[in-house]
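Encoded as structure tokens, the following chain is the form predicted alone, with no partner shown.
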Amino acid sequence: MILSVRDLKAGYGKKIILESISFDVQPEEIRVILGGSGSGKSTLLNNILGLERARAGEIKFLGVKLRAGIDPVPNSVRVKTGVLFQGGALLSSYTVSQNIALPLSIHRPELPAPVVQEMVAEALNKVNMLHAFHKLPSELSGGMKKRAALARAIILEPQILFCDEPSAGLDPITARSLDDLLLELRETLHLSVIIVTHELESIKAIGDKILFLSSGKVLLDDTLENALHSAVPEISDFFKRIAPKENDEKNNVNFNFR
């Protein structure tokens, strides 16, 4: 078991956002977290990662049992965890290589500069971005920024990767290439991946299991196949949304391919 969440409760002030959330993530599984606006998807990620303080619950993170909201996530777990933030969260004044080296400076400060440069180059090569080594984030397209941020997230070769809306703001072709890259990294790095998204094509392309949140509770915890054929109206309506037409994609001439 890579991750086990039990009875997680979270909120802001007097408002409860999540109540009694429980689910598991298996090795090399891609778990997609779905739900409508305000259902608590990003809040769930932030509480698991310890970026927000949960009200109650238990999290077993890579074999380490934590009292949610009480026990901090130890460094032994953080070094095995990668995070791809929404928008990429690259530092604008740092080059791509400097951005990617940040986790090494925090968790592996003893590494000599040549080794750091070699590890950065290897991470960039895994996401097909070696040519951007010396570029600034302002010189990158939206898709390239996501790939650079992904290289930073995997620089320490984590066992679990968290992604918050990785395809947000990307055109369909670039989003599809990012999905393919996540699948490739899952295979080569033996990653478990937890993704918050609302992009139907991405969900269908990469999801193994679905956690569907509604009003702060788990409405469904099942395989993608069962989720797609769910008789629950809220879930059924979610998957019946109309995806972009093929002709719409062909007529868009402003795609960024990286």
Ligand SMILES: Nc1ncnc2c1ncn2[C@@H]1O[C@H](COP(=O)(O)OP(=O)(O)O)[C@@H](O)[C@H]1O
Contents of the next structure:
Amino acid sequence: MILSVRDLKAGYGKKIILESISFDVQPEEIRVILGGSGSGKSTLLNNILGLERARAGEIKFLGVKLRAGIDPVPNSVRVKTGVLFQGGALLSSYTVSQNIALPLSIHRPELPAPVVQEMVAEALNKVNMLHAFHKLPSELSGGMKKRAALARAIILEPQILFCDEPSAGLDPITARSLDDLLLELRETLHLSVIIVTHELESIKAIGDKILFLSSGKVLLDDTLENALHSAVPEISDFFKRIAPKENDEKNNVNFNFR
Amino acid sequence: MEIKLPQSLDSQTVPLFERSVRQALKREQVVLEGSALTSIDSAGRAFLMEASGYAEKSGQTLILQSFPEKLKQELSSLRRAEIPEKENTGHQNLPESLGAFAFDVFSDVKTMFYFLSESIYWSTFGRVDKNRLRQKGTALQLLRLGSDATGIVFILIFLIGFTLSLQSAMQLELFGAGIYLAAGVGFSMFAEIGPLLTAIILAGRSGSSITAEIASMVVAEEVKALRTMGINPIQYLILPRFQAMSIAVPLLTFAASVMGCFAGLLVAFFYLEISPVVFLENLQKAVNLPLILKCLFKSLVFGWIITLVACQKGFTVRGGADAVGSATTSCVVFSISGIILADALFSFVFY
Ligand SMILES: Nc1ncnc2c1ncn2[C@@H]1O[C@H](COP(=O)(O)OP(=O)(O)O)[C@@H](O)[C@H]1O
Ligand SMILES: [Mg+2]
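Now that the form predicted alone has been shown, please provide the structure of the form predicted in complex with this ligand.
Zooming out: every chain and molecule, the one shown earlier first.
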């Protein structure tokens, strides 16, 4: 087991967003987290990663057992975890290559500079971004930023990769190539991937298992096949890409025609 | 009441009868006659929905009479967009908001002491800690926060020193006591004006830049990204700035105080016609080692106040670009207030 979450409870201030979340991720599994906007998908990722202080629960992360919100995630786990943020989160004062070299310079300071250069070039090549080696993040498009951020996320060869809506704001072609990239990385690096996405095509193309969140609970934790044929109305509605609210009869306006 | 609708129900025509329909619906049934109607735009649809909601509330009926079939269908599929209730952010009375303010200040100060203890730890005992980051940012920060500020500090302190000396010289001369200028200028430069002015200039210049930089990193999720890479933001972002400011502020203060005394020397020479040698001899008597040490210690504390306020404001920013702006503002306000408060405390303790 790469990641195992038990009874995770989380929120902001007085507001509880996640009641009790449990799920497991196997090696080389691509796990898609689904749910309506505001259902707490980003909150779940942030709490697993220890970026927000969870209220309760237990997380077993690459073999290390942590009390959520109490034990800090140790660096030994961090270096085996890659995270791809929604906007890329490249450091704006560094060039692309410096951004990608950053984890190396901190965690592998003994590596000589030419080797680091080579590794950075290799990683950039993997994501097809070698041409942006010397560019600043502000000079990149949204898709390019995300690919550069992906290169940074995999530079330490992590065992698990978290992606929060990687294809949001990307054109369909770039989004598909990002999917292919993730599949390829799973082959070469034997990664597990936890990904939040709304793109039905992405879900079908890369998802192994689905975790569906709704009102702070896990509504479904199953394979892609079963999720796609689920009889639970909320889930089938979701897959039909019909936002539940617009279908709500209670806001009908009853005009009296005559 | 019956109203005949025009050919097009749109943003041009709606205002003509919206008000009268609304008022009529308070008392009576309203019939909107739509046989001439051919098109409805979003303003028209909004008007009909508003009117029907209004009718519902007042218990009257709104009748849409002989609307074209096409428009009937279009209208039947409408759903009212329900505007959510405003979340109760809690209107506060004076004692409550005072209490909330005090609580905020308290937690801000707590964060600053946390940053201070971490910074001191990592600068001293933490050097052998296995979790220490090997960051090399201090030199760069020393350059950006310290060296680059030298020019502006020197110019301002020279001008202040000059004005102050000239005014003192005029007063002293009346009593024939011009010879005491050196002691007066020297003491006030090292004891008060040098540390205070340098700190205030640096709070406005270097403090605000620290806050702006860190806050925009927080807003852009860059700090979260650092944490996920196993890079401790305190060590990576605060520590270099803390160390740089701990070195730069005392050094700059000392140099600035000397500069202020130099301005006094010029005034003494040109206005009072006291020779530089005599001026320096007198200066030497007034500016002794304890005074200089107090000056350096004071400026070190000022430097810490600037850095810690700046880092705290930067790290606790929530929101978007506007929040970065207000964090920067409050950094300058709080660090200057903190410096002046600390200065007052020092005058009690030292002099
Ligand atoms: N920093 C925050 N402070 C307060 N509430 C937040 C914060 N971040 C998110 N929320 C709230 O938590 C809920 C879940 O948000 P999020 O996890 O971002 O949803 P999503 O599933 O779209 O990623 C939302 O209702 C949102 O308003
Ligand atoms: Mg989200």
